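Encoded as structure tokens, the following chain is the form predicted on its own, with no partner shown.
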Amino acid sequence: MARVYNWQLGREMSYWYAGNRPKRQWAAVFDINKCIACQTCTLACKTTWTSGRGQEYMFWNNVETKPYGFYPMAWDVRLLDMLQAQQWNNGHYDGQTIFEAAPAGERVLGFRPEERDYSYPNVGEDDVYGNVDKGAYFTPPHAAWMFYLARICNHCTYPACLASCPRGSIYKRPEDGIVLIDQNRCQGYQECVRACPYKKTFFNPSTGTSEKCIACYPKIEQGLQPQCFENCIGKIRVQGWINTPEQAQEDNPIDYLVHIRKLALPLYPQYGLEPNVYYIPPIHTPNEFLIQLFGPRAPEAAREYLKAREDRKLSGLLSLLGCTTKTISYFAVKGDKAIAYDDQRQPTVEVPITEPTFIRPDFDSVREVIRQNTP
């Protein structure tokens, strides 16, 4: 095995190639504080990309309500069981990742879900934790909580996916690092739905293949959002470009809420494949919980995007996620402004920071009437 360099680890690990980033990396945030978990992202990919045969079950992008949401069935706890307990020690991982505690013979740690844990994609939806007894009212931190997590493939920069296929039939596009499957080399042997550890391949019965996520790359190669970006209500979606920590760009949107602010962090860093779709944690969850999803960082974002308002770049840039259907590779805030540029750095949207307020008196001269707020 060789040993490549995990910056969200904060230090080199064992993986099956060397390390070789591409040109540049595609990459996304999710506002979770945001998500409605309306399923248009879902409905938007579905009817895009996985409505022939034998994609009947598959989800490119699902949303969960956590925590006992899950799609595939217990994605996520059976492979922390199988990991075991962990140690964080000041940001840097002093634990396994899945490459490393791998069994003999192994070159993952994974598992294979059965064909009915793909039965539940709406399993534990809005189901809360924990009891609101009477008289109980919700205020920050909640007695009982649940949120909504929306989940594409991560597009991994060392995917367990590209790791575990004996025929070389997964690579990422030099040009973007998506993560793709050579549908001419797959031979369905299904090594990478065991190995991903998000679950975001799927076999098809029909063609004897594994398909997934593609990130909509026909639309990333024009400008445009993928679909489940594009068709987000809650706009809780922003996708772009990320560099390594040291090269981090302060007008680059992807590396100024992940590197510079350091407020969307990934999803099971620990796993070590270095996921690149990163979440802004919610605000009103255990931070024990938080840690385990997001790594130890969590409670601190959490704070931080608390305090959003106060702060005018930040508030301005989270306000341009989901307002252009066009890749948002650099921003600025000027003024009351906050402005979108696209590759080429030309402005493709500006949108207030803050909405104006008019506030109409309540009796209306012209026509002699006094307004009402009911119909």
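Definition used throughout: the rigid core is the maximal C-alpha set that superposes within 1.5 Å between two forms. Remember, predicted model here, so these are calculated numbers, not experimental data. Numbering follows the first chain given and starts at 1. What changes on going to the form predicted in complex with its partner chain:
For Pro352, the Cα coordinates differ by under 2 angstroms between these two forms after the core has been superposed. For Phe363, a C-alpha deviation of 2 angstroms or more is recorded between these two forms after rigid-core alignment.
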Given for the second form:
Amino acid sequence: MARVYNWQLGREMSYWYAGNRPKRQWAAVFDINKCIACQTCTLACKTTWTSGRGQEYMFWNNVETKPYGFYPMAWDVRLLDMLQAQQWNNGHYDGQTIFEAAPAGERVLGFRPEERDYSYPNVGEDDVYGNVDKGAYFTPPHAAWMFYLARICNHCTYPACLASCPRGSIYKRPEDGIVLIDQNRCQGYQECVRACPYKKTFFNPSTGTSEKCIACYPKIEQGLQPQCFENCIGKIRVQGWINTPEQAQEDNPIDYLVHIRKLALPLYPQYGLEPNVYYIPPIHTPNEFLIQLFGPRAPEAAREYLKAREDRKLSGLLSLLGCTTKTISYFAVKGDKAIAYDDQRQPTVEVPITEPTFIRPDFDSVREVIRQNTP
Amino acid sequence: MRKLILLFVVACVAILLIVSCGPRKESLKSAGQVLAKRTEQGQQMTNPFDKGWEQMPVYSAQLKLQDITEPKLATPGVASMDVRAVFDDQWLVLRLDWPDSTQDTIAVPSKFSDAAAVEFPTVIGSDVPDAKMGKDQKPVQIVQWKAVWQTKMDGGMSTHSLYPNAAIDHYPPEAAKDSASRQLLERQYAPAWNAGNLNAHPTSAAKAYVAEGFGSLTPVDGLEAKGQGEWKSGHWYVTITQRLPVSNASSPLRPGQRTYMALAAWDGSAGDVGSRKMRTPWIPFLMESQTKLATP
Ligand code: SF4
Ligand code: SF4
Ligand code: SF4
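Show the form predicted in complex with its partner chain, please, because up to now only the form predicted on its own has appeared in this conversation.
Once more the chain from above appears, this time first in line as the rest of the complex follows.
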């Protein structure tokens, strides 16, 4: 195995191939606090990419309710259990990654879900039991809590799917870091299904090959955000490009949220893949759970987010989420406006940071009707 | 007393007859090499239960774990395989049989198909490439049979065959007005098929490949291969048929030329797939000749 640098772990780690970062890396930020679990993203992806034969059970984009929701069943807790308790030390990960913990004869520590594990997405996971004391929901963290976790492929810097394929059928595009399965070369060994800790590759029994989220690359190539981003009702998502921490740029929205404000964090960074979907953690969730999912900085990120309203630049950038179909390569906040720019630094959208308030009388004298206050 | 002796003899003959009529007849053992016999009916013997197979010498190969490259096979699976071979002017037919208590004929998430493969060097001589999938610049030729391809060709891998109770509203190609545009859409909604991957749309239950080392298996269009398998009482009986080269001067697969072959087997129930397999080293292989034998 080669040695590569993983900035999310703050250290070098072992990986099947030598490090070779793409020219630029596709990345995204999801604000968990805004997700309403409407599943529009799931359906946007489903109708675009996976309505064919053999794809019936696939959700390249899925939204599950944590802590009890899983797709496939127990995808994360099962691997956490296999990896066993590991240690972070001052922002450095002292534990083992799934590459370093691979058993003899394997490339990656992993497991293959059973067919039935994909059969019950979203069943029963929102059920609440127990009482919530009056007022308990005003101060975070909450004693009774849940949140929606929207998941797609992370187009990882060190993909386990790619490392595990004995045929080299999986590749990471040098131009944008998008991870794809070569549908001509794949022989359906399902090694990637076993290896991906996020379980975001799927075996298609009809074609006999494995398939995965393609980051909507035909849209990306035209400077457009993916389907599940464009259609997100909660406006929780933004797609752009991420640099390494030492090359972070103030006017790059992903760099700003991830590196500069350290508000958006990778999902299960301890696995060692340097995943490139970053999450603003939920503000009401107990720290232990946040740290398990997003690493040791998660409680601080949740606290910072609570103060975002007072910060013009941050609240400006957050108000750009879901406001344009175009990839946001750069952004700026000028006065009360947040502006998104494309690759050529041409403005693509301008939004007010604070929406203006209109107060209307309850009786419309022109139409002679009483207005209903419907949102 | 004479009656008793007669009865005893009749009983012995009956037992012998029953034993010899079972699914696994003992044939001539071929020690040290797989000997392919010339026949006029090579094509007919693609049926794994063709009577002709009983006359052919059998070589019993011992298989071992693929434990060289990751992912490796951790637990031993198919330990032995019997191989017989015949050829005519156009075809080489191999009949493989091996014990497998589970019949795995589909491939779905986390379930794998039973399979077998035969491998030959592509060069004449004893300086053969590595039997472990060949080497850079030293290719090997492989023909693999998979139970799932056979199932697929018989229509058994459709969603409705796999999941008879599935409720499916509609697949996009069903909206097509005519069969040509439907065919186009079927391909469009099956990216692997559209990309020309034979896994998606096998035209035979066996496929020919070349390989130059682990992970380099590549289908060859030019080499015609066929496969036919049947599982009976805890045993697979499979024929793998490949077309012999027309101009055979440089091919090791020609009568009288001593060469080698190797075998591999996958037990789907045990999770065997890809490099997780049982395999043999090179086994001497000879297609019989009326003329003097060429040495490797
Ligand atoms: S999330 Fe999984 S499928 Fe996607 S790149 Fe990472 S390892 Fe591969
Ligand atoms: S990026 Fe595109 S392919 Fe990936 S989950 Fe979203 S819609 Fe599906
Ligand atoms: S569309 Fe947006 S808000 Fe709705 S479930 Fe998906 S991520 Fe959440």
